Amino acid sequence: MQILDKPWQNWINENVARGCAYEAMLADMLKAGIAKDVAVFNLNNRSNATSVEGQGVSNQQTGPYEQEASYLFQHDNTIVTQDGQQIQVAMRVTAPDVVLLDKFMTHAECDAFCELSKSTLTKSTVVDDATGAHVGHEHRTSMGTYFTLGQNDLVKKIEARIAEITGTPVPNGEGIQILNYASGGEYRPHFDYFPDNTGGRVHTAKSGQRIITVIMYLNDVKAGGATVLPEINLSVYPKKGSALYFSYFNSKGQVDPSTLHGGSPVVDGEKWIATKWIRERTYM
């Protein structure tokens, strides 16, 4: 894909600055005679301007993000949970810190919680940023659904599963959520922290940032559907089973914008996920 010269890049990166919104961003590029295909491709891999969920880094951070030591086990290429499971580190990134798991989950447990995801699936949400309310986006165009903590036994083994992995309370972590794309189902490039906005204080507010992201594939792909965090160029394709974990807080309460990331279009079939957050004290 093209990617526009230096004018169309300073352009870019000035009106993200400016808070310009995405959507008037691409109807200037329009206009400008730039094809449709190519102004989504640099808005979406250059500015990342779109106001979705954890859209935008905090303007109260100054400095680079300084990374710490992960969460994760640090020399393991094998961890074996207390329930058994024997989790392969297929990948590992050290900045930002991003790791991809195999055989984090076995296929029953996949399947099990799609099938007990079909029938409450809803039209996939954003945090507004203007008043932390949840609601629907053309950039994210999913079915979804949560279980809350210790809804059932399935979602309590994977749970301490994630809380032990990561070294993490259990009552920190956000309910699972489950995702499901269609074909051509997407999440643009976004961040999975609070931005520093009316919006993101009310989610902080009470049980702190998200400090760890954890997304388990449930099933696999027939194409597309990729993980993409482009400011690593890095694309983790849907393989049933694993799951990839990254993390973006310190203990400076720096947030990493280097984790910016997205679900690139489902080409053939759907895609199935369940995506855990956690956050910095007990979720309310």
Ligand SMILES: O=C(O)CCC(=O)C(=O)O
Contents of the next structure:
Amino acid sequence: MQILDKPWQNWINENVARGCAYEAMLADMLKAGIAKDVAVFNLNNRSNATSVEGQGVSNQQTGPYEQEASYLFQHDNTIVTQDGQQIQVAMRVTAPDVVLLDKFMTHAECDAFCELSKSTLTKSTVVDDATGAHVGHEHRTSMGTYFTLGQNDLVKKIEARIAEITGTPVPNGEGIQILNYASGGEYRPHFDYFPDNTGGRVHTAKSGQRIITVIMYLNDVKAGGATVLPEINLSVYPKKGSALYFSYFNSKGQVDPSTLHGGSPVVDGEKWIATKWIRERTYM
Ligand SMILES: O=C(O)CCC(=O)C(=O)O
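Can you now output the form predicted in complex with this ligand? The one shown was the form predicted alone.
After this comes the whole thing, all chains and molecules, with the earlier chain placed first.
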């Protein structure tokens, strides 16, 4: 997709900073003769353009988080991706920036992810604050596995879909993580961005901070297992094929503590999810 020249990128950034409506910016760009797909791509991509030029991760919180325009701008209520998936915007919160998407994946894609993961599941870990090492923890009682970037056609397809709707380059994404919770399994509330401590800096040194999470629900759960955001009293119940997007990093390098979230205990049945974390820069 064509990246617009610097004056256009500045124009987008300035208008976003002034709080201009997405639709108004899009209308002006179309009037100036820019093709719609190019305009939409560049509007969605604007925060990334800024951070790519940034100097490393700045994780020092200098005040309350300043909410900026969402990476996932709302177009129509249905987003038709380049691979033809008709995704429905089901719910949006503006602060923190949270969007629930229905029909993000087909049931066949969900089933394939579960099937491909079953033989490689191991106990999930958390990042140790002092060392940055991955260690087991009683607060996270799931099994998990990872796919490397572009590992197979299914992974490639879903990574392209995520990149398209978030306006971020595929290489900025970490490999898709699959989690499987048995009955009683949970992931207590935590932040997906890394803390500004020794362990956190091990993870942000090369690719910068995590900026966006997309949690994709791979099955229906009979009871329990909601993803919760306790700061805003939000519970999202797993629905096969839907996805929960949230972002938590702004152009000032602040992270948003109101994206505290967790997976509440599964009460009946099991729960399968796929999680994508997106970084400031190419993930390495
Ligand atoms: O299980 C869930 O719903 C939440 C998963 C989660 O918090 C994560 O993958 O970071």
